[in-house]
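The chain below stands alone, shown as structure tokens; this is the form predicted alone.
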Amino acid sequence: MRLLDKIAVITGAGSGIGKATAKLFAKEGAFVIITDINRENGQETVSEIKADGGKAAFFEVDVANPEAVEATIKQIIESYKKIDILFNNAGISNVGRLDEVEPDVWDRIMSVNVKGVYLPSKYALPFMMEQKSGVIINMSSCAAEMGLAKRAAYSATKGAVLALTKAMQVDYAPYNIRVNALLPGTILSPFVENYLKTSYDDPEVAIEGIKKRQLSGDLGRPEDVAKAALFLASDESSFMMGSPLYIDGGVVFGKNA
């Protein structure tokens, strides 16, 4: 029970990595606040957690909407009195070279992936500062550290999130708040499955190609990232501050012969 009696807020927890993390955090004793723009998915995550004996609640929110995020954080504080852990997980992607990305698409990806980290953090941090404790986990990507074809907008957002993580840690270390980032490789989640279906004529061929660039020879699973998030959320990572944690199957620092 590494998160016993902790209040954990996870954005984009209706599916994939967010959902797997929410379920794991609940098993480790946390009361998990599920936020997602998709009400049906978010409520399903809550139902599964409760069916397994855990505690959870759902808030429907668009992480790119300042008023909605501020209201949600205030409501969480009013209801549960604190936020111990904030996992900024929500994100979207697209495919295209820079010259192929339309301005409205660029703005939306930036809004969700970067503003969607800024806003929940902005409104949760004052409460963490007051209680002089807290953990923030930001979802970056291995794309922040390497070049990937036709991922211009996505890579830009994940690089921004990694840089933001480091800057946040400097500012909030005096308040006993730790801020770290997760950098997954390709994880077989609904997020990636949808991307494969919309970006490739043959998704199965695409998957085999992706497997070859990872030393593991396989794609990761949402549970792999959830375990890393649990480590960052728990006291076991108490000496990690402003750090990137790679869960990438060896894609960043390795190369197949």
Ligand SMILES: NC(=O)c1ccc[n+]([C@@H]2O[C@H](COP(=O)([O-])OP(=O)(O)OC[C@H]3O[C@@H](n4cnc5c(N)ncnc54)[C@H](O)[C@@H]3O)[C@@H](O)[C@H]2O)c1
Second form
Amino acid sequence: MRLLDKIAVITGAGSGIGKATAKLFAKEGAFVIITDINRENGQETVSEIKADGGKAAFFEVDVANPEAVEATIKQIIESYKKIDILFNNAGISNVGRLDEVEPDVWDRIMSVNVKGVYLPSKYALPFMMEQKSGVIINMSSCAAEMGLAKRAAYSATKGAVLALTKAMQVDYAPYNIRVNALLPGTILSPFVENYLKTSYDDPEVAIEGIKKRQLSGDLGRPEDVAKAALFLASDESSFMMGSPLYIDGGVVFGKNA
Ligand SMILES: NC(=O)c1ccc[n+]([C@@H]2O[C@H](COP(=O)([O-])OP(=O)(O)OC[C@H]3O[C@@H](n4cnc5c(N)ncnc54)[C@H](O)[C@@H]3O)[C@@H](O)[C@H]2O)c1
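Hand over the structure of the form predicted in complex with the ligand; the form predicted alone is what we had up.
The complete assembly is shown below, putting the previous chain first.
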């Protein structure tokens, strides 16, 4: 049990990577606080964890809403007395070149993906600083490091999250708080399945194209990222601080010519 008795808060844990991570953290002994804007999916994650013998609770919250995030973190602290792990995972994307992105879409992606990391961290950090321990995992993406077609707004947010992670680590290292980032490549989650459906006439052809750019020859699965999140959440990564961790089938550093 690598996370025995830890209180772990995961945003966007009703689906995909967040859900897979919640289930893995629970198996490793954590009490997992599932947060999501989607109540039905969040509650479903809790039910699955409980059916498996794990411990979890659900809080409905939009990570971009300051009042809601502050109230949720306060409620979590009141109920569970501490937050050991915060995984800022919730995120959204659109498809489009910069000139095709409408200002309201730009603002919403920035709000969910960047403000959605800032807000839960802002309200959880004072408690972590007081308890002189904590782990924060921020969800970036390989899009922070490589140019991807038609992902202007999304890439900007994930680059911001990576830079924010490094800045946060410097400020909170004196409080025994570690802050690291995950940089997944293409992971077959509902997020990507939806993107493939809406962007291509034939999603299967698109998947074959993505597989070709991977050294692994395949897309990742949410469980691949969950295992990396577990490593960052556990003491096994105690010497990792402000680091990007790639889970990408070789897409960033390899070249599949
Ligand atoms: N799937 C990939 O290939 C991939 C690659 C790199 C990074 N990521 C990042 O991983 C994270 C999770 O992606 P996923 O693939 O599991 O997606 P997903 O769509 O399956 O899950 C995202 C979850 O976030 C929730 N969410 C969305 N907006 C929210 C908000 N405002 N407040 C609270 N919850 C909200 C959704 O309801 C959903 O449950 C995202 O930040 C994404 O950018 C994904």
